[in-house]
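Below, in structure tokens: the form predicted on its own, a single chain.
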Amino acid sequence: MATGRTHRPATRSRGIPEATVARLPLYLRALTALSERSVPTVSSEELAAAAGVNSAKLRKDFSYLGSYGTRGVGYDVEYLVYQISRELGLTQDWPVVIVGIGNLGAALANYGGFASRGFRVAALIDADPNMAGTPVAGMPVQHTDDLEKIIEDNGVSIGVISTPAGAAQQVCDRLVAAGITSILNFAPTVLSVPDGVDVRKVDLSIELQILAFHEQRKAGEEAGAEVVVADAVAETAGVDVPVDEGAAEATAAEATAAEAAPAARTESTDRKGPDGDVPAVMPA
């Protein structure tokens, strides 16, 4: 089986936008899922639900792959996973290191599903000389000082990111320098790489901030209709209710202008000459 030292994907060459790269392992998890179930085909609005997206972008992002499904019947599901693992570069041996062996390193190591999606994970590789040798979802952890010779001898595609974030750049600079143009980071820190060099951060710490703000606002959207309902209540029930004296002040102040309005205008339009303009010097 080839490794993918010497082959790109072909999204690029093929002028695939970025957004819908994105959202291929979407519809290939929906796909596969359907795969396993032995369902043949899938129509538009279903796979789309599934990958939550909608059926039209859906549609826009498979018209890319030269693939537009038949009428009344949908698409082929397997050839839609054949097509779309194509696209990925899936249907080859990609060889990833994971650096960095800590509690996410490896839970990251056990993981079952890299397998499965065209991943092998060739070396798990720490600075800590007490973990050399220890196994680790059943690979012996080597030490930072042989980096670069596992990467030439596995011949890696992919370096995979997960110490604490003061090592992560002067490890990122090493990967780079061994000829690791993917880089998926996970360390809590921003990577400078060189052109050429992609780099996929995940920080669970900023998804859980982004979640903290959405929970943040519903809580105020549900406490904002609490008080309209309270105060719907309370003027059936003909109830008191605290009024703002300043904004009751500021309704007094604005109600009164609009009683004074008319008898304004009036007195505009006695002062108005025989033709009803106002005349350009008011007499004396």
The other form holds:
Number of protein chains: 2
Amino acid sequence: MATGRTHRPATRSRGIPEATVARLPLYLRALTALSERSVPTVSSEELAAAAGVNSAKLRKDFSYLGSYGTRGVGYDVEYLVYQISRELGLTQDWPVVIVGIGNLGAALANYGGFASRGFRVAALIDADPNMAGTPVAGMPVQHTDDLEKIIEDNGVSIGVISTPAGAAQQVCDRLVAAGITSILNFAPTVLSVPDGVDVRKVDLSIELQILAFHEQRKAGEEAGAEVVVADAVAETAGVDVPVDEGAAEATAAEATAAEAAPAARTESTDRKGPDGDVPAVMPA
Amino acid sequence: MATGRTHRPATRSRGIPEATVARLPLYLRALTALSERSVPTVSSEELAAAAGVNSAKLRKDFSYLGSYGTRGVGYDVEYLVYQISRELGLTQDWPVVIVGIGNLGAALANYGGFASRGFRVAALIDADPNMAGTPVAGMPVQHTDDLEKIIEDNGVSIGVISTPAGAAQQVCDRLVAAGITSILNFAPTVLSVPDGVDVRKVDLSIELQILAFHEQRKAGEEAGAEVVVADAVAETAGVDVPVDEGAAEATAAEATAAEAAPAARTESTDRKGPDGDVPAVMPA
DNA sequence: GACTGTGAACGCGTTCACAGCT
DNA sequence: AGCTGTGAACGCGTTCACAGTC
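May I ask for the structure of the form predicted in complex with the DNA now, the form predicted on its own having been displayed?
What follows is the entire complex, opening with the chain shown before.
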């Protein structure tokens, strides 16, 4: 409390739930669109629809920021845009470095969304000496050797990692050592960082795999079938790692429990790890 | 339970919590790495460390799949790889279409992670007639006109949208009409889809904004006092400008829906401070 | 002795429903 | 009359801690 006025209104920072923080950017985007159409006010109902959430949740979220609405009327668009921007720290410009300028890194460098909303790509860094100097998105790629200097010179605190998985942890360590405290990781690896450093990850194959899970379930339900099938067969066969690439259909149908099958889980002999063939999933 | 052997421990499918499903790919990746190193078994502790979660959570997660471990020993790596793959539906190959071959779309097409773990890029689609035929990642780009036919011919049920925000909903509608039931959306927009269709979104700027929020908070704490700083400045500056317009170069295709709004300074009457304190942080 | 599987306690986030302003 | 702000109920997910098994 150095300052006399400690009031610090809005930012009951400490109290904003993580889930709410994650939705603020969504609200901000919807509000920005309204702002461009010069819409003066919105109700929680309308805004919620635009952001793809329900209105109760939105009101609750906003209540953590403060009382920014007017009962009987709604929220003032411009005012709310400002408040959320401030809460998110977008009233200042964040310099960002992108490490790993391959296909993805280059795409990120070119991504307009970066440049707009409060972020500025301060530097592109890659380990390939041949890339040094090559312009990507109108900016010369710099070599990893200068990573520390670049970060310091530009006062960068947010780093994006788009290197191959194998190099990610190493790059991460250097970024952290150089003072980076927030990392957006696109490499398919778990990064370990010291306390105080935030890491968010974006993983394409994970997202796809989650979709596949649900997709498979849909297929199974549709088929109406019970479950069992493939397993029963597998079991009597003595080995249960069939994956039978020939009959993919059958495989798709199983593994989906309609609502039936109560917890009839018993301890019958649960055969385990055969080693026969367990392909199916390609190695990385 | 028509079948004699009903035990089917695993697949109480209906019961697998969403949060658990989202972690299965993580476990799978860690397990695959172990498998490649020919490690035969792992304890929940070791595997949890490799996947970046705590062991209690991991054991709980696995318990939803069935009793696949051995007390006193741990889990059989190969067996678990198979079980999780099956649960995720990766024992079959999912054809995927990517719509919107700009920088990001091309990067995705080239992304190895797609091709490996159970997914196969069946087609690349773009609305630009000039791109038709152009090879990207060794595959000719096809025109949007043929979208429906492509999906049907290839039996595709998963679509990836990497178009600019403005085109996303339209593309989404066509994909859904064509039979797609799972969508991975990279466009910065909220997509609305009918029931039964799953959408997962990946949004770069949202991730960055979340990081910025925490980053800002760190800076504030570090400064000893609360956050104040930026506000004081904004206040004395008499500007309420949110997200000042950055160099929006919106390169090529992907671009965020909106650009920063030019501070339409609405003459705010008297805004109530958040927690009833302080006279707001608005332009006076 | 080692490690899994899981009921029970707990905490966070969402939803409900209504009191409180305008 | 309309819409926000929020206490209270609820449900999901995480963590604890220990009984059960090898």
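These numbers were taken from a predicted model, which means no experiment stands behind them. Positions refer to the first chain, counted from 1. Think of the rigid core as the biggest set of C-alphas that the two forms share within 1.5 Å after superposition.
- Put the two forms on the same core and the Cα of Glu45 is off by less than 2 Å between these two forms.
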